[in-house]
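Below, in structure tokens: the form predicted alone, a single chain.
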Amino acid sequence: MAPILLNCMGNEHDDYIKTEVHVKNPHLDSMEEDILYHFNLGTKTHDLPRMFGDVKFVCVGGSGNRMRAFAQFMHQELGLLGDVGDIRDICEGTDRYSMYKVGPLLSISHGMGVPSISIMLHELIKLLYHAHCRDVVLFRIGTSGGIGLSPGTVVITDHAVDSFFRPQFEQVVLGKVIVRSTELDEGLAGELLLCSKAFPEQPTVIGHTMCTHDFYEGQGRLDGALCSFSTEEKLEYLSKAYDAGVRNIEMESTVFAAMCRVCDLRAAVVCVTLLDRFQGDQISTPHDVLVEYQQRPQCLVARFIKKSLGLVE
């Protein structure tokens, strides 16, 4: 079996940190260019301190057209000039990500699961880190499966756990398996709940994440082209998540939490809950209620921006 380092929670080469955003790499100092190939950026030829120095906030989601949606809105919310549809995105020659730049915000897309939004996850804190950002707070905002909740409820993250229910992140590097913290910025998350207030209509709880690494037999579905369990199994599995404290499922959660954590960064991932995983698997709710349902962690996100430059109370 492969060694298991316990507790890696990135306090290795704290010299190497010399500028506000950390990175935990101490052989970026060594290299003449760095080159965000995903991001279709890099060191040498892009001015990243003009580009991106006065960003305060990151927005990530799965969806490009989400993105870019959310990019839109924010423009609206902080009363930016121009026209919306002149946003641009700043990735357009890859197509693995997109990234939109609104005033103090990026808003970018980080595709499906944990391998996706990792490989995004490390470029995107380079990109802080090279730019000299500071005082950068970062969201994921989503979709989930619920666990005994309402669909249409969102899902302030506190810990997010693996399909053990452990909140931890395992990452296997050169045969040995790091294990990461996943714990997330409490007093984030609990202005995350003060601001959900100006949303009454929209019920707001903060609780645990299970992320999966599949979207079907790993989250216990029984509709997938592959089912090796009963439906009693998959409900008393269930069951055992929401004795735990699970409130939703999704696939990003934990590298998120982990890598953020790792990097100082403060972090809060908010999802909406789809449907009640109890109740069924698959997903029924008609369209126009699934727009209004997602928009549901960009408007309290929105709110908590907003607050933070002091345009509301």
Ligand SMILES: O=c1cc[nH]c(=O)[nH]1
Second form
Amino acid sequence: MAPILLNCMGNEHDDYIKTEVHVKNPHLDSMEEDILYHFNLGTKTHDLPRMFGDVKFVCVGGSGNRMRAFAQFMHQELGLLGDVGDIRDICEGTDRYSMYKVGPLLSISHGMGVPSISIMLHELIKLLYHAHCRDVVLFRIGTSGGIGLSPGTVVITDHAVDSFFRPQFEQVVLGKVIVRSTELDEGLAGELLLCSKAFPEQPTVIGHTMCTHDFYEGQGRLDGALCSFSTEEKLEYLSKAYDAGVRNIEMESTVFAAMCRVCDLRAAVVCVTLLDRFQGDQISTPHDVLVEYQQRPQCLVARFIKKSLGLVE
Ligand SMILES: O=P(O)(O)O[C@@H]1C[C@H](O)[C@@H](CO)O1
Ligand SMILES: O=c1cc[nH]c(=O)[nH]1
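With the form predicted alone done, generate the form predicted in complex with the named molecule in the same format.
Okay, now the whole complex, with that chain kicking things off.
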């Protein structure tokens, strides 16, 4: 069947998105078996098309508990039959990641930072490919530090940028640096912004998200075990980031955007800000407020999913 033109993301290699999830690795098809080691799943040991063939939405976030809670929340939101207490961790044979399936949704934890989410994404994209999934949309739903925004603001990422504010992800492969674009699906970001109108009490913006390789010095914090700069230098850097369009800082968006883009997967990054980094570094917000903040990206993405499934207007 001819590929269907779904959007114009300006991908220099392909102007279309193929509906079936595909991988960009010519070696995979000649392998007799593919062991998804960190998921404790494999093509010979598990019937991946039967287990995952109906997956349409994948939501990823740092913590296993948060992603289990999200799966339970979605079970209710989608009006699925059965007890939420019965939703089990598909990856319980390993403690690297947690994975929950509710209807057409997979909810998976990815740990903290680029290497951790990158390993998870390699295995996730292969899983979707082996399972012959079609028309899958991926979301990273997480937390972040805001720049010039009131805490609790939800940021929908248009471009994930690196610490130099460049919309790219660099990966060292065989001793050479490969540079990949981190542009995300503009249409999807716009649809999410429309969905946010249903939550007038939670401010939502579209902006650049800076992805760093560290929470402390790497994000210009003065409160780590090491600090090599002054308060003035910190504020100057954050102001430069703001002027470049950066509205929040987290630790996974560039590789998430880059890998999804290479595999032509529609993807979005939706993170709530826990604090305004112009005001401080420590996250001192009370626990119950933080819990409510963390639910904001979940509610927004839940609304998008329900809208896509025709469950709400
Ligand atoms: O998905 P989460 O909210 O865990 O992601 C952010 C970025 C880092 O992984 C972590 C730092 O606290 O939170
Ligand atoms: O400041 C923050 C808050 C959450 N996650 C981050 O990476 N940075």
